[in-house]
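Have a look below at one chain only, the form predicted alone, in structure tokens format.
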Amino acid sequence: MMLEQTTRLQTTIDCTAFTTRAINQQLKDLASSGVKQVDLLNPAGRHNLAVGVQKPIQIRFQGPVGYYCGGLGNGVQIEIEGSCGWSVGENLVAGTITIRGNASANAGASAHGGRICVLGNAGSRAGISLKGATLIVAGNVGHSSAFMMQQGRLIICGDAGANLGDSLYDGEIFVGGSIASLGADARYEPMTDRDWQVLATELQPLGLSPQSSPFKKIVCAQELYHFKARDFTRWKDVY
């Protein structure tokens, strides 16, 4: 028997002796069957865990993951007692993954909905070609974050390393702490009220506060939007 069943809502799986194949297939069981929770014992940092799930279900690792944790998910509540690797929540359709710990390079690579948190540090790239997904970032982020984001948010309540939003095509930028530089075709923008509000919103869940930090708003300058030929030295000095 690969699990041990707890109640008939709530199930435990200790890692140790399973393939990733197998856990992840069990995890597609589960949901599929009705199952509301799993608990996941001894990850010890391995990669592409609760990968592909596309059923509701709130999965809850008990220590460190790899790269990849809940890529390709769609409705699952994911939760890391620890870090994980790099791109966790790659191409998240829907659900929420929370990271009680660091993360990786692209954090939320290509997520096209629902929201991730990290609530320590992300590294270089986080919400790399973010496509509609809400990244939140508790403490600081690397170099190269948001770089070509097509649409969605990130919010980065700490510092940001270099070039922040570059090549950013669509969505919103919020960073709290400093900003190394900004990448091509970024630009600053005024804070609004609503601006304030969908920070609130975002952070007070999480137990942070938006008015603790002077949080920048960073948005596409759209001018790399077209190019043209006969702007070429334009377009080549902005990019």
Contents of the next structure:
Amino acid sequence: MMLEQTTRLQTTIDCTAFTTRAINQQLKDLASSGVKQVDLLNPAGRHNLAVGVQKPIQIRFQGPVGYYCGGLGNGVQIEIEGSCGWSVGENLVAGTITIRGNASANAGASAHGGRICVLGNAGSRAGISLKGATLIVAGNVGHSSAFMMQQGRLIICGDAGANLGDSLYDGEIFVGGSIASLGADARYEPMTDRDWQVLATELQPLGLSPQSSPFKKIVCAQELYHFKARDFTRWKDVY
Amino acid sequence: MCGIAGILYRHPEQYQRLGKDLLSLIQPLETRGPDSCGVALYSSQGVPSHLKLLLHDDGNVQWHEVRRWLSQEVSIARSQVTTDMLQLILNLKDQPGLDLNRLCQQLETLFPTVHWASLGQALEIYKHVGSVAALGGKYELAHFVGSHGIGHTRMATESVVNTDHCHPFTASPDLAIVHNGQISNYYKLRYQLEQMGAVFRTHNDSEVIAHYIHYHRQSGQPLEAALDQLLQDIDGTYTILVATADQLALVRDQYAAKPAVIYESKEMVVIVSEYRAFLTLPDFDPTATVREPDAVEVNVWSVSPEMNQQHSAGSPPLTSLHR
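In place of the form predicted alone, output the structure of the form predicted in complex with the partner chain.
Whole complex next, starting from this chain.
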């Protein structure tokens, strides 16, 4: 099939006129045809927008979106000018999602790769079951964040709610503000020069300075990797 | 999954919008709960001694027989039949001590297909199996004038789909609740409340919440104390909206497992399961406060604006049902 010789590099879709399925199909078709940038108007808090886009394209939402925005994306660059609902970037494989607002619960759930930046606050269970992606929250996160995190990096510039890092397996968590409580099998680890460099690399592009907060590092204590009868009460009280 | 919504106006000049706004708010939430829906609406135009009683029937009851029996027990100021409902205004001026719970129980025993939907000076509950649009049309709710209300769209997970099992639920005059979630210690709570005299009318786990709140308020607790206690006693996942004659309240379980978003502007307070429902409000202001309540957060708003309260639970248990 011959591609059109004059591929438009930028286009706009008004979500009002289409079903979510039609919008996502258009985004996939535009990415395949080499369009670089799409602006989506009136997303109106709809769920499942820009889910499953597998080719590089820049997608900009001009307003708040609903649940699962950008989920399963591979190589997409998504910007949301507003807040988002539950599970933004769930199962993200690669690419970036930037939310210029707040994120509801489960931000970055199970994300395997890529980077999700919440410039406001995130709700409970941020980075739940994170599998390798980087999740950055400029504000606070709710309770049970990084629950069962397996790999990757969670950077919280503000405060963290109760049970941070409960039952985590691996990966690293940085918190600039206060921590209500750590979950089972999470422990503090001294910050190294390399950690401060990592924070600088991740935060400076967002206009945030790591030096302005007393960042703490949390990793897995690895004490619950194997069941031991003497740890029974700790297992019983997990979550 | 279910959808819930609540609205409370800060100024009386907004009251004429209630029916239309509440129906608009739950309409997009039909995707969360497509089988049935319902609303509890509060209008405070009544005479103090007048009480509104709404009866619903899924069978073929002869309403004139119901009315005749009722008129022997209580003075009826007005009555009207709307499709499957009988709406009555009872005049309690000469019978101030009348036991209304007993009256409703007797009525349901004599007419087993009849179910009392609501009772109260301000409260009216309308619910059915079907769409929001059909509910609004059937009972002409778009023109309902009132100060506040709550609504629900249901996807049944625990009990049968019929009108009686739809939300909102009530357990006493002017009390209504809607619930998104599941109550995991339902049977235990039900047993305990029945020991205290509660009469359950459905097998829906959400009904226990209405009886629980009624029990605690009856013992003299303010609504916020009852809701703090609820967080200790009710297990499961829940976002619950509670309405009384002059209050609207929100409570969320310790895992914040079910969604809720709060919108507070100069004109109104609105709570919905999903943000997109706000966009149905004709004067939605995106710069107003929009936030999510935290786990174990209790919010109570009053019809008179200076009485607004918000606090986190954590106060010690008061009188309690023993778990």
